[in-house]
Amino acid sequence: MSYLPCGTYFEAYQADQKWWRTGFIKGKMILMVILLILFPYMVDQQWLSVAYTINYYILAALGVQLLIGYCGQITLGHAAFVAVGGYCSAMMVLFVPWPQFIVDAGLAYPISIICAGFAAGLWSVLFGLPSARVKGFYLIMTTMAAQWITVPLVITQYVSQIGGRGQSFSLPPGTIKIGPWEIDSDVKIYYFSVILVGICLVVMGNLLRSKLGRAWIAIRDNDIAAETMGVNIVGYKLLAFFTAGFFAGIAGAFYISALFFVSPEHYEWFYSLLWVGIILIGGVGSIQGIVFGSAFVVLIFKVLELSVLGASDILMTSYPELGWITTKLIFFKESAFGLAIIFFLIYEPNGLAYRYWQLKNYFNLWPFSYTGK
């Protein structure tokens, strides 16, 4: 069956829950994989960095989507858990006295990624404990506390000072490698990000289809009704915080491969807001929404940056006396992000994922789509 016509139903639960239910979908996925593989050969280095930045935002926003979109727990401190992952991975690569055979096999960095996930997950559980007693606005405040305690206090004042490093940890060339594969170029960083995003999306998709995911969704929809049906509310909420923190730790560990150093300024509170904004723009409660929201935000920032730089060059060349305007244009980028959130909340509160779903439905029903007239 190449497509799924109206009136055709699956007769088994396993068939209905398959990832790729038709030949057409399999074809689309194969085409997408081919495009992802060929992408580095179709663009220059600038757009390659944009691509792996989108993937980094997807990894970081996965946990936010899980907490807000699927478990109904609000978070505004997710950058703290990404920071824990980044610092944990960097410190394990730099300071752990690995046996020589692990270093030779290139396993130090892969092991540090897993440990970063667990460290960030456990740190997230610590700040998720208040969710057993409070929710809504009060939970927002407790997750914000995670940001203020973790980055300005724990990391900046104590962790960053280990070894007399000051603020940041630099990773020497050759330390970021997986087996014999040394990640030392933008092309390799891009492929590494694609692999990580693919694995994390599959893991999250399967979690949401399991008993665990159904419990999270039940808590989101009505926690009192879920508890009445026997769902352990506190246990499942803490599992959601752990899983969200785990994804954040993976994101933090990945990003050190792109920057080759880690610093507190990479985890400012703005990023916690940014990742919430990404799921609002992409669509709350949708895995596709994470991808759409991340791509939208990064591309908007990039296009505005290029536009502002272009306008600045023209002004400085043709009208040097108007140079003061160029400094004002710099702030347009962050302003555009705020305006985009306001626009989506007013005109498209279900996000880009809902618009994509409507578009697919239109073509599925074409030429007999119901117009409502």
Given for the second form:
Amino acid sequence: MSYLPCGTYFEAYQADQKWWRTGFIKGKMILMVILLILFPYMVDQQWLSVAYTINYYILAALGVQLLIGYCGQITLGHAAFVAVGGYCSAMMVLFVPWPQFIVDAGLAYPISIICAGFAAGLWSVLFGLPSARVKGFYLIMTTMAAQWITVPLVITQYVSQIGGRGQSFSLPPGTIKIGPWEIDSDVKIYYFSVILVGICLVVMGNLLRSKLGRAWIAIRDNDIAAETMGVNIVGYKLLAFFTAGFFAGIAGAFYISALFFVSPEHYEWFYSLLWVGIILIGGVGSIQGIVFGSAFVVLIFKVLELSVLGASDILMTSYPELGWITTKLIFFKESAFGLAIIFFLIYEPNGLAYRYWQLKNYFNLWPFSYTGK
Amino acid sequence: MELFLQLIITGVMLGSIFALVALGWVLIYKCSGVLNLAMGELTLIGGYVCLGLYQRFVTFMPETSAFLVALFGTMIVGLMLGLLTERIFLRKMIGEPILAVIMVTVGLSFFFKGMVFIVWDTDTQVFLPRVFSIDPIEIAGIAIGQVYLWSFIAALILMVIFVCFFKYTRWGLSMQACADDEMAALSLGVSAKFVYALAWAIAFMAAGVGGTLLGNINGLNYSVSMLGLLVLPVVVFGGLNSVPGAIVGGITIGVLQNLTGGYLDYYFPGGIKEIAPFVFMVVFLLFKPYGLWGWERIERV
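Now the other one: the form predicted together with the partner chain, given that the block above is the form predicted alone.
Below: every chain and molecule of the assembly, starting with the one above.
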């Protein structure tokens, strides 16, 4: 929360706690909404897919941010819950014998999104149970175990065998629709993702302003002090796990609309780590941080991909005998990403959200900044 | 019964390799409080370095001595890599929040993984010509692969060396002091930076030898790094900051893995062997939150 410009006063508590407190902020948000609506008409298709990948990462990292940034429970197995959401939604769309009027109304997919949220939330609570007794590294290990148990064992060995379709479920065209609105093109996926992200961010922001959010933050800051203050820490920790799992389930359910199939490869341990990396890059304990972190990570991947492709094209045309290098360039991408995370953490430990906050402050206080710099 | 004994004995021998890698992990955690998630990749690097050296040496040496020299070379390379890694990446993270340090080790694991694939490719590579003969040795009616036996012996020797180093040398004592009470150690003239560097170097060495031995058993490919990740249940089981815990945990997890592989693989469609240690660990943590010999943290407001 930045400082307000001089001369802005509030006379009621409600006014002070509003989402958008000044006209300038309202204007900024309206401008952002207009930009988001016009975005598909300004770029070509590949950047559209980049945009909805960013939105998917935002949805997935929301739960991680809630657990790590607001409740202090470190998790390294979030991809498991996204996987549960994705598989639950896909299987409901495919295998549940929906009554004809629901299919006609196009409600199967929306219902499955909610159910995916609940399924992932409950699955997450199951692995959050040890958090009643352990914390720190031991909790990291149990969430890692959630990843190993869910994805390589339960999903790969059991769930993906259902229906005898092999490893991955593909969703026939026309099954993913919300009401009359059939999601079949990149533009529609993009709009759908923007709407979902908007709803989820607002829900998350409001949760954090409520009693729940204050309890979570108290647990993060000092759980023993919170317990002595009368916060039921086990209950609130489990609730945090449930909410995080719920967001993860929604993320998983969204992503099947983008890919039209689910497969265990989309939920590897790498993604769990990536989402933790996202919130660290964006800034721990900040909702804006999720957006910044997701955008940064996806864009850096895209830039690395483009440069690797460009480099291999140049190599192939001018030095065909060096073709073996091009296969190695793919692994170079992964290495470079690892280095990017490391140097980000070393040189920018507070994350991008902190830089943004500094920038805003600079303009708010200009020309009378008292930082002395 | 014979199968049971065989599984147990092979498990103990496999577990000794896990224990060796876990020992390096515990050293880092004890001395500097860093949780190292890059351990799997460290074992992978060690295995590949040893393979490369072995293939170089075996052209002009008998196999056994070539392997020993290569193992020694791996330790030297590991020592240097460990010092370098600590110097470049970890030293700047002293005093940062724990999550950031963990993520740096995760970044390191991505970096190392990519580098390993760039340098050595993704195909499975084996130690050729074989270092250990393929015929099993029969002890009291139980057949034991020679690879397992020699790995067990090598891991045992190295563990004894590490524990002796810890107990009886000046450097080892300063590491112990640092682990016990960092402030007191610093005020008595122990250089924390030196201790951290030493811990990383030893962890790289231990992981390298562990990776070599694991690679000898099944061939070297990316799955060796998954075996390297198994040190995490091992150290959780034994207690994070306990050296005997690492050894006992390693052997327990090795036996557990072999037993599930031998008996349960028949009933499950597959993969239960890799998951069993993690399942076991979650259940175990519910009853003993600090492992067998971990320090129980007493917290006050």
